[in-house]
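Only one chain is given next, in structure tokens, and it is the form predicted alone.
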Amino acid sequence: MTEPCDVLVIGAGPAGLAAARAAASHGVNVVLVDLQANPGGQIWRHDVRKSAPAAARLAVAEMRARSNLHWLPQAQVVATAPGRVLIEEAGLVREIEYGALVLATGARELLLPFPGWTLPGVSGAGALQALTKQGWPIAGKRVLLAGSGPLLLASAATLRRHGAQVLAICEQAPDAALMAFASQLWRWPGKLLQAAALRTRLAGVAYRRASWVRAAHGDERVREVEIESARGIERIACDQVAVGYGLVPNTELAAQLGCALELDGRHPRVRVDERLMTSVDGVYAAGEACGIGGVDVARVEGAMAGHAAAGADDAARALRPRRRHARAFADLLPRYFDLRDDVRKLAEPTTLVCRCEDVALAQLQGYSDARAAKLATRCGMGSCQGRICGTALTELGLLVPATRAHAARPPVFPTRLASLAAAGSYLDRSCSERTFLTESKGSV
């Protein structure tokens, strides 16, 4: 059975919540879909020990108050077709037909391989923060964080609040870059206050500039981490290592829908115009999917996309100055937290790059195409579907990122066999329509 709606929003983080609320304010019928049980995304993820920020509570309250906004938790998109998506929810498959679509699919961590990164006790900085918020026991553990960017400070503050002993934060960016970044913050008073608050919560925690993790050591789990800095190489005993080198946009769903992508540094993002419409008519994108920007960018772009998707172009246009101001801050991040080549050269020939299928770096040398690497080595065929290893190889300069439309094939995420069976006829129909459209344009 096909269920219609005027505006479908995929992703219930700050961008998706803002988009759904803005669209619903114009009286149209809105459906908001997210894989998680609670709205808020990664940045506003439910914390068992702390209430959500006021902005998050307000956004969720307004979402629930709208009778024309239907919230679908624990639901994920399995496949797409023009004007429709196939969704798996609570073991059931449902098709939703939309008039306009807003992609608020967020971002994921950039993780780079190094010797020992597969040991138990080594994780992503954002991943450990998410686990801790959900109640994973961290109290009393000695944790070292390393990588680059503001996420390290936010993760460290969460871990400390839950009782972890944060040994140090190792930031790979040099001191001059960090000072230059800090000198720009007066233009965004909210960011300046946020940074000061984080440093206060982390009083006494060493913040080591121009230092990075070389290797993790241990037997059944990590016991020591090896740090390199201007002072040389040193070993630090620890129970947990959390490493993250920033974020990269989630673009798989946009690519499957045929939206054009463009490179933002080494990784693709969704290309949008001033209205935040993608290259596909009626499909909008907002927030991290359009380039890493943080919560302020996500909220204003979500609102713009929601207004535009509901046909309220004047309301969307009025937010453009706020968007430019927020994006200006986002543009600082790659400039001052640019990764040094040292962290791209840490993996050794025997270091596993594809953790799902146990594929080492040496097995992947010589491939620049993800599909060829997959066919020859099974790299990217595990549960992450190449999101971790493929992104890492792109950052290392070994794979060329896919930016062409329809580069991502269904299913978008690993799914149940029954859902695939249900999707079969849907996908056949989708492919037939896509072929018809292509042939009609004389491209085949």
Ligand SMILES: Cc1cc2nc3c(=O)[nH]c(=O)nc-3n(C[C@H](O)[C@H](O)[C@H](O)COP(=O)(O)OP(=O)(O)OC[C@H]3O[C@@H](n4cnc5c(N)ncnc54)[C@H](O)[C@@H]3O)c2cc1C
The other form holds:
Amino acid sequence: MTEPCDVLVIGAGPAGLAAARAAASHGVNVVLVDLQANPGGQIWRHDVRKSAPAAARLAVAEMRARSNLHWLPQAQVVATAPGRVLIEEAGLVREIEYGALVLATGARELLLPFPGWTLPGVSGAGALQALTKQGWPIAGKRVLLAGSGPLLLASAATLRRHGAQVLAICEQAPDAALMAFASQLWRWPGKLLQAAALRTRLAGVAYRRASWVRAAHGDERVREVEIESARGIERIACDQVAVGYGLVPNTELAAQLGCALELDGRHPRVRVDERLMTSVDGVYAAGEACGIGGVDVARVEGAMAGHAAAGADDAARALRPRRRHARAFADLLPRYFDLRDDVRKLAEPTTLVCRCEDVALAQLQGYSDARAAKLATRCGMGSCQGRICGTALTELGLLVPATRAHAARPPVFPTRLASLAAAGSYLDRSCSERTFLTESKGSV
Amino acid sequence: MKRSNVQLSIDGIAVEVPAGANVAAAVAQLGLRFRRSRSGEARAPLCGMGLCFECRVSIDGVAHQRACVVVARDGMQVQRDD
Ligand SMILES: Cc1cc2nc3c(=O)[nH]c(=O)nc-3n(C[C@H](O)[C@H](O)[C@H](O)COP(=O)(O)OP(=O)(O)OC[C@H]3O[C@@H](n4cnc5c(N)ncnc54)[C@H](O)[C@@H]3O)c2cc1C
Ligand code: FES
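For comparison with the form predicted alone, please write out the form predicted in complex with the ligand.
And the full complex, kicking off with our chain again.
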């Protein structure tokens, strides 16, 4: 079944919600799809026990109030072709045809391998925050947070609010960098307020600078974590360890559509022009997918892309100064939260890097090319399709990410064969059957 | 009135979670056991957002479901070690 719409928005985080609303304000027919059951993306993720921030409630209410805006929850875009996408929803597939497309696919956490990182109870920092909001039993648990960047503080505040005992936050950046970062904040009063509020909510929690997690220990779950700093190595007993090294844009859908990517540091982001159009005509991108920028960037870029996708270029153009100001803040982050080499050297030869296929670091030595390594070791061929290990290997300097168009083959997520069979004709148009069969291994 | 909890079964054991919670939260009520890796290691949620597939369980007979993106519903039958 093919359904048409004027503007299709993929991702219902702050960027996608703003895009859908802006496009719908011009009267066109808009469809907004997201893998999650509730709108809000990562920062406004639905919390089953606590109320959402006012901005999030407003954005969602505005979405629901528009009769020309159709919201599709728990719908995952699994494949793309020019002018149409394939969506899997409750095991069924449907095809949506669009006039213009806005990619607001957000970002994921950068997770780096270290001894013990596969133990249950070790997760990303934002990951534990997300799980907790969705009912994960965290009350009374001893949690250690580590990694880098402001997300550690936001996660810690959420965990504490839900009753966790936050043992410490270990930030790998040195003191001087953190002081320099703080001294810039006055230019973004909103951020300064946010930082002050977080500090209050985290009163009494140790914030250790220049320290990082070396290893996690346990049997069938984590029991203890090893921290390294100038003071030496310390072992701390805990129930959960949450380690995130910042964020990396989600670019798989863009790559599959043939949108040009560009490197932002070590990782790719979607390349857009001043109008937020990608290199593919009629396909726009906004928010973290175009480079990590935070919620203010996501909202203004989403609005710009939504206006532009609906053909309202003037409305989009009027937002350019706001976008520049918001992006300037984003540019500070990589400067001050630059990763030290120590955290890139934590994995030992026996540490598993590819968690889906259980491939250790030592098995990956000696391959200069990702494809050769993949064929020989199966690294990156499991269910996550390289999203975790590929990003980690890129950060470790062992893999150069592809930025050429069409580098990502469909489906972008493992998809059930029955769903794909139902998509029938779509397959013939978008890719060969062989691609589907090999890439969807593990979940058929 | 809206019910505030839902009840589901994990490996035959009854578990209750707040309405709107995901299946990962329900499984976690029983501890950190989720799936086994290819070489038999215990694994549990890593990314919390539907990308890593480490939280896989079988739900109502359908294998390889990501527990972190499925909302828990009354009467769901969840199996671990998927
Ligand atoms: C785990 C995590 C937690 C975070 N927590 C905070 C926080 O507490 N505070 C803070 O300031 N910042 C936080 N951030 C940073 C956050 O990414 C941004 O501030 C903001 O949410 C970016 O908005 P966005 O709309 O660009 O992307 P997102 O909010 O990431 O939204 C992207 C959406 O796209 C959807 N999507 C992606 N691909 C597909 C697909 N193929 N099919 C269907 N849907 C798809 C995702 O489900 C997601 O809902 C967090 C980031 C992560 C990764
Ligand atoms: S925890 Fe990563 S997919 Fe569920």
